[in-house]
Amino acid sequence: MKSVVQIQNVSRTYWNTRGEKVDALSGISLDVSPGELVCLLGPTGCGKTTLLRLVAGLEVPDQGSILLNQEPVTGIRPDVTLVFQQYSLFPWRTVLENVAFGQEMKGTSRAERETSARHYLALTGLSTFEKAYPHELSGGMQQRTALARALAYEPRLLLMDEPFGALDDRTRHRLQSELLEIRQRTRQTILFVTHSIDEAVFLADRIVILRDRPGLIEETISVPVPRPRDRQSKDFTNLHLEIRAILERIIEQSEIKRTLTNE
């Protein structure tokens, strides 16, 4: 089975506002299979979002290559959609009009794009809110709208950058479950950035753990916990503790490295 995404020896360097060179990523290689949900997990500054932006075509790697369905990523593509933590909805458009926006940009007729939008509103539980405006929705419902809009683009790859990070625990857990239900129906391929071990273990088929400065893949874990996953189960807890120990080791090594560098 051919990979949807092939990241091959990718490195990225940039300069911060103080004029200092930052090695964001170094030698990253990763394949994502069709229908797979892969979580990128690691400490702040390890390059998770940078990697997502490279895959989205929003940035260009300094070294290496990224292929999407065997084609080089050289810029923004219509078959890749990125969902951010901020909802980025158009406040002057209704929920239906927001979700239909992608198809509108493709030149789809109004009847077709509204039919498609209503399909994804039903999929995300928003059918009764199609005439509402974003300011009339809760944070969770706004993020559902953003997800419906992303799905309505009918992307081959869905990129998600901490989409539930700003929500309370109850809402976040509910949206995580809904995302898995939607993914089961659509077989959507998803690359998902998170800081949360709990979220990664609950969602992922594989968890890719990155270390920081430069961002390197420390470990890749295929999640063995059967679905539907119970956060209280022994398997879930054991894997959570295993990953926490890996992250604590990474953070400790980074702190030692920074101390030695500053001496």
The other form holds:
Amino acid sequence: MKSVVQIQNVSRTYWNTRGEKVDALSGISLDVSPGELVCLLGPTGCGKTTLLRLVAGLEVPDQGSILLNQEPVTGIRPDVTLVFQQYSLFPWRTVLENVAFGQEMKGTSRAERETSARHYLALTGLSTFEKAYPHELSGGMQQRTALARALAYEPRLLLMDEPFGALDDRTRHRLQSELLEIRQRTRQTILFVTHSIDEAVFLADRIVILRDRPGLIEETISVPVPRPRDRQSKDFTNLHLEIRAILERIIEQSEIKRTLTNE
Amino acid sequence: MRKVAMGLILPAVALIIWELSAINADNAALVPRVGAVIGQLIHPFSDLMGTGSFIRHISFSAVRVIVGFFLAALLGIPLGLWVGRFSRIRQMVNPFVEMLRPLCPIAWIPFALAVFKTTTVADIFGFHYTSSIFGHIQLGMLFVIFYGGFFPVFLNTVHGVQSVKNMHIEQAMLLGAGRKKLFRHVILPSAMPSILTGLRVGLGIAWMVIIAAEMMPGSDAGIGYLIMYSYELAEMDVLLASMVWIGVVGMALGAGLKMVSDKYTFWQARER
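Now show me the form predicted in complex with the partner chain; what you just gave was the form predicted on its own.
The next block holds the full complex; its first chain is the one shown before.
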């Protein structure tokens, strides 16, 4: 099967507020297959969000190319959307109007887009809240709405930037399970950014671990834990510990590098 | 019920103090009795000193404010939306605006009088003989109302556009919004609370400015004119009743706009 996304040797450099050059990404290559859920995992500042923004077309790489369904990404495209961490709902629109937003922009008729929006609200368990406004919802409900809105846009590729990062543990675990259920029904291809090992091991088909300065792929792991995944299982905890060791090594190395450059 | 009663305490105290001082002064040309003023207020349609009724004067003032302020909003909102969107234009416009903004609109009244004299809207459009109300909308008054109303509307609109969250803009574009739809479905509703605040502040200022403008020479009607004229004739009951009218109409204008604005800003109360 052909890849949904092909990231080929992508680099991105920017200058931080102190005027220092930062290699956010340096020669990243990554393919995502249809229906696959890939997690980008790494320490803060490793460029995982930058990579997501490049794929979304919000930013342009300095080097390399990104292909989506074999076409190069040159800007925002109608077949990709992104779920942000929080506060991305339009507060002047009801839940239903938020979820219907993407179809409204596409010019779908009101009746049609509301039918589709209701379908995705049912999928995310929000049917009874369609007339509510975002400020009336809990953080978990808001992120469910954001997810429903992204799904209702019917993208080929769904990007998620730490979408559950601001939620408490219990809610986060519930939303993770719901996301997996939804994916099973929709076969949605997902590229998911997280800094939580637990989240990555629970969700991903494949985990891509990034290191920082320069942003490189440290390791790619196909998650062998059978689904449905049990956080208490031996497979799960072993992989968790293994990844933890890798991350600790990355952080240690980058700290050494930082002290060396400072001297 | 209790809230209303609490709110009535201070007005009642003020009325008592007023009445006591009136009795003490014992001079209706200085401090009229409360009853005399109320006597004027309950006859809004009666002619006053041969100049027409309260309703006539209030209507003239209101029409001037509505026309002048409408023009201010008509220019202030689109200009604010435009300037708010582009930082280059903002850099060009800002110093000029900051220079003009602190200049009290009342300071412009003599200038406006000198430039526009007593030219009215009716003179401009040449339907002098068919319409009475347009013959009382002096261009100079429109100018100062426009000036007073424009800056709050314009500046709040600019501010509203600038404070649209970048995340909302990116999110909308990632959901397929092009430039036009982004403007209509994200920037405009997002800036709406701020625009409405500007309208409320601007209308309040316009209502203050018109009273001053109507007190100037060349004015022939309006509630400000009535205040000046009753002062000259020492009709203090009419003068004070006019002041009550100004307060009431100002309050009504504010309440009307607030009703409209609540419809568009309910979501803002608990945001951020």
